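In structure tokens, one chain follows: the form predicted on its own.
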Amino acid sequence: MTPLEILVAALTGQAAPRIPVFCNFLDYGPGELNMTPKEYFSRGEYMAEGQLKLLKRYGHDNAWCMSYVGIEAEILGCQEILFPKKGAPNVKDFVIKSWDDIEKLTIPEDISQHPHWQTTADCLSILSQEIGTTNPICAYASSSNTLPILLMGMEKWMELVLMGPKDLREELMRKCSDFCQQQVKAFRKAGAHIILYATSFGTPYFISKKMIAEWAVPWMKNDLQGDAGGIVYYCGGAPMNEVVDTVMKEVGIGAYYISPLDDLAEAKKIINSNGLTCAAIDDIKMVHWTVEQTRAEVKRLIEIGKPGGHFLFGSSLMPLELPEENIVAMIEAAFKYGRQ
């Protein structure tokens, strides 16, 4: 079976020779091509080449068509991105500097025609041609409650969410939801199999379960417009077990990238055979682990999640400081212990 077929089997509960093994090599492409991040992310061809080289080098299942997260802000008017010598680029110039800027914010009628979308489109086009029938291609979309962080910063957005004028908050949410809908549609049309739906406010880590149910969930439903196919629920590494059942029932999302801070056994019990449980190893701690510790943790997670199927093993943030031997040990162990 191809990695894509193995993923489909895990999603549907069918038999497969092993579990899917995903790695989030989001920041590793520049190093693979001996480029700076600014040069690497300037062209979709470079991004695709980096992902294909990483796929060949490590043998995991998935590739990413993702540019840096700040590209979303650039499409909406961000004038400056901070490009470090190593690591992920980030927003330096906020589009919304005062609440008055919310009314001025304009969403393009078709983001797929925007110049800043082109690198992502080119990358996705190449990946679709090269591996579109064999390997899962992943994309990333910020939810309507998360995109404002890139537009105005976490502090100002939290202030608006918790204390600011409701009408301004809802106006910004409507615009960001429009953007999210367009982005999901564009990714699907261009050939992405998986869309990581990032929602910082879909976890009790930041807001109450009551606010998630009454505010965040309705906007999630609006973002996805009743079609959660290929969507993976992701809370940026924050715990989500307390809300998985609600999101599954209300929004219909069928795959969950469980935080290393969550109890995996509890998550598997909640999701059961109704969706895909994705276990994320704590690769921040893995920076300081030995090879033996890495293998042991992979084995532990897979022994918890594999019984009953509907399970995927994956990495978390994959910091560049990860020792090469630990990356190799993690992937080899995932294939070894993930055999059915």
Second form
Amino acid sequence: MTPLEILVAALTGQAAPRIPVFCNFLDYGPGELNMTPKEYFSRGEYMAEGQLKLLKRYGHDNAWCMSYVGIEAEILGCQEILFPKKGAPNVKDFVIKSWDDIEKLTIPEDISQHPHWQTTADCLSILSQEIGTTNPICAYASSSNTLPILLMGMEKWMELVLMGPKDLREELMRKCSDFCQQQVKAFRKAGAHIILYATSFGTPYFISKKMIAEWAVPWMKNDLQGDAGGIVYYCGGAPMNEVVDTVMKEVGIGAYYISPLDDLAEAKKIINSNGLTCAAIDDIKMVHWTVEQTRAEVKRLIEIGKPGGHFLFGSSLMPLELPEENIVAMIEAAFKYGRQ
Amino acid sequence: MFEQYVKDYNEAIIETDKEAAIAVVEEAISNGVTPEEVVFKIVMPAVEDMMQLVIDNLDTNLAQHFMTAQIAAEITEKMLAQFSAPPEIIGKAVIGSSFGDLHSLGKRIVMGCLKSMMVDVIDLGVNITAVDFVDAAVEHDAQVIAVSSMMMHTATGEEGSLQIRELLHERGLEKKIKLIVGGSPFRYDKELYTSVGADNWAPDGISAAKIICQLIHEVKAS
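Alt. form predicted in complex with its partner chain, vs. the form predicted on its own above:
Below is the entire complex, every chain and molecule, led by the chain shown above.
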């Protein structure tokens, strides 16, 4: 079976020779091509080449057609991104500097025609041609509750959510939800198999479960317009177990990228065979682990998640500080212990 | 009656209801409660209660931390102007986001709590170099440098806390100034702070304020 077929088998509960093994090599592409992040993310061809080289080098299952999260803000008018020498770029210029700017914010009629979308589109097009029938291609989309963080900063967004005028907050959510709908549609049309749906306010670590149910969830439904195919629920690494049941019932999302801070056994029990449990290893701790510790943790996670199927093993955000031998050990162990 | 104010204020904090919290304080003041009592017997204990909830790992969230700090800072600032005598400041801290890091929410929570705990806190902003952290701490005679980092490369990068430690060492300041770090990467690896040369760390803004106070006391006692 191809990695893509193995993923489909995990999603549908069919028999497969092993579990899917995902690695999120988001920051590793520039190094692979001896480029700075700024140079690397300037062209979709570079991003695709980086992902394909990483796929060849490590043999995991998936590739990413993602540049950096700030690209969403750039499509909406952000003028400056802070590119570090190494690591993830940051939004430096906030599009919404005052609440008055919310009214002025306009969502392009077709984001797939926007110049800033082009690098992602080019990358996705190359990956689709090269590996689209064999390997899962992943894309990233901010939910309506997360995009405002890129547009105004977490501090100001939190202020608006908790203390600001509700009509203004909802106006921004509506615009961001429009953007999210367009982005999800564009990714699907261009051949992405998986869309990591980032929902920072979809975790009880951020807001109360009541607020998630009454405010965030209805907007998630609007974001996805009744089609959760290929969507993976992701809270930026924050815990989500307490809301999985609600999201599954209300929004219909079938795959959950469980936080290393969550209890995986509990997550598996909640999701059961109704969806895909994706276990994320704590790859920040892995920076200082030995090879043996890395293997042992992979084994532990897979032993919890594999029984009953509907399970995927994956990395978290894979910091550049990870020792090469630990990356190799993690993937080897995932293949070894993930055999059915 | 006073106990009722405390109870109502705490409820407003838990519900993240700023208007209700301010209304409780206004009513208390209009009924003869002094500004000093508002700060030391209502606001500060509410911050400490939230700290205890966090320490006990009970069900609190970032929104509650943010609102606790925000409301505490606002009310404290208002009340301080009405104090009969200037309050005793327990110490000073400089705070900022590490070099290359533009995230600011965490430090705002820390600052709000520190203000209500009578710590003079100087906000250096975001994307702060190691030299600027140390220079500011010396200039303001601060006992603590607090560094917030939300990304792994800014938490562990050579131009962040590691360089602050080097500078403190080179300038012979390690006994006079303590270094605390916080932010997302440290929540995943509880030992990470040691590898970036920090004296301590905190998993959230509320706990950070408590640990900063402890560090201030340590420096002053030495």
